[in-house]
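As structure tokens, one chain now follows by itself in the form predicted alone.
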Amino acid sequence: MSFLSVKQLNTEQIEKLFQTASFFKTKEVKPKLDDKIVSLIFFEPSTRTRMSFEVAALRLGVKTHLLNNKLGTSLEKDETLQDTVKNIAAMKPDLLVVRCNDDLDLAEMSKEVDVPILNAGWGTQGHPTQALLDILTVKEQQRGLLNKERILFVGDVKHSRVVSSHLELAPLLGYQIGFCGPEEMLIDSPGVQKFNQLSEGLKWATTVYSLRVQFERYSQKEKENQQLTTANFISHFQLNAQALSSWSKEGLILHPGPVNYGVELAPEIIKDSRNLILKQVEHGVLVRMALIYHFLKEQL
């Protein structure tokens, strides 16, 4: 079975993943996985996701090999994404970790290959491991029940696969979601509050989750207004010392990376005690270790 969406999990399985991830945080273990091979297939650029999957596998004793974008592969000769995945699957690795855009349908691909696929970021469809590591980061702050959490996503909600996965995870775990940003960057979603002013959103939020403006996913017409869009965003929705000065000292600041400092986050936020961005990166390794372990050693 592949893992493409948070919707495939129930609360018991999610808690089991969190328990395993937390165990790996405190215990150095070497399960007998040295005969396993994980293929990392990254058709889109990535630092945190790609390297954390690789570190996670290596810590478990799993061998990895990497396809990193088109350079040096038959994709430069116009081989399709679909054929590339099928050919790698035919080499019989034990697991495929795939990051791709919407041009590749991972759901269909999972039916066509006999190797399980882990979604490492699929276009705007979802990024389930990111959503899981985000919530593990919040849980580790020992803030009590998740149903008290109100997470405000600020920025380019429309193009965010992270948001897509949180919309699936929130009903399972009971936390609330809000959106804040320019109207053209937001979407309508049942049960989700929308805020057009950052100050109002922060009054509601217990956690603020900043999102990068993903101009690479914009149409050409939208890109023509890039400078105007960026200037407007900085003026009204940037998280900076002034905007956060009256916000709760108990609040948490998250970001999936990469951060464009000076746009969605001001440089001073790096030193804000509420900033948990590097904790998210740390927990990314642990969550991905847990997933690889359960896929290769012990099923959820």
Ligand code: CP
Contents of the next structure:
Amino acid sequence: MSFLSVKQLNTEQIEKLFQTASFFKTKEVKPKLDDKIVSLIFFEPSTRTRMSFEVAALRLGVKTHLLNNKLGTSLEKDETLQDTVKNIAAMKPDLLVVRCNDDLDLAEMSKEVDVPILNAGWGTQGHPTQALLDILTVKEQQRGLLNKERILFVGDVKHSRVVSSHLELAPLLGYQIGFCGPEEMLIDSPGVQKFNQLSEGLKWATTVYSLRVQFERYSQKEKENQQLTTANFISHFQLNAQALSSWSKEGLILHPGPVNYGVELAPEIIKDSRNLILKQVEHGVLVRMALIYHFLKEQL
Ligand code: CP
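Mind sharing the form predicted in complex with phosphoric acid mono(formamide)ester (CP)? What's above is the form predicted alone.
Full assembly next; the chain just shown is listed first.
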């Protein structure tokens, strides 16, 4: 079985995954997985997900090999994404970790190959390990029950696969989601509050989750929309010292990365004590270790 969406997990399995991740944080681990191979297939750019899947695998003794974008591969000779994945699967690794855009249907792919696929960020469909590591980061703050958390996504909600995965994870774990940004960047989703003013959103939120404006995913028509200029976005929705000065001292600031400092986040937020962005990265390794472990050693 592949892991393409958090919807495939129940709450007990998610809790077990978090427990394994936390175990890996505190214990020296010597699992016997050194006969296993993970293929890292990244058709889209990545720093955190690719490197942390690799660190996670190496910490478990698992060997990795990498296809990193087009350069130097037969994609340059017009081989398709589908055929590329099928050929790598035919080499019989134990897991495929795949990042791709919406041109590749990972659900279809998972039926066509006999090696499990882990979703490492699939177009706008989802980024399940990101959502899981985000929530592990919030849980580790030990603020009590997750159902008291109200996470406000600020920015380009419409193009965010991270949001797609949180919309699946929130009902399972009980936290609430809100969206904040210019109307053109938001979507409608049942049970999700929308805020067109940052100050109103912050009054509601216990955690603020900043999102990069993903101009690379914009259609020509969206790019031509004057409402969506960067300057306009910055003046109304940038998280900066001024916007956050009166916000709760217990608030948490998250971002999936990469951050465009000066756009969605002002550089001074790097030093804000509520900023957990590098903790998210740390937890990314642990969640991915737990996932690889449960796929290759002990079923969830
Ligand atoms: N959060 C995230 O997916 O970052 P990368 O694109 O660097 O992997």
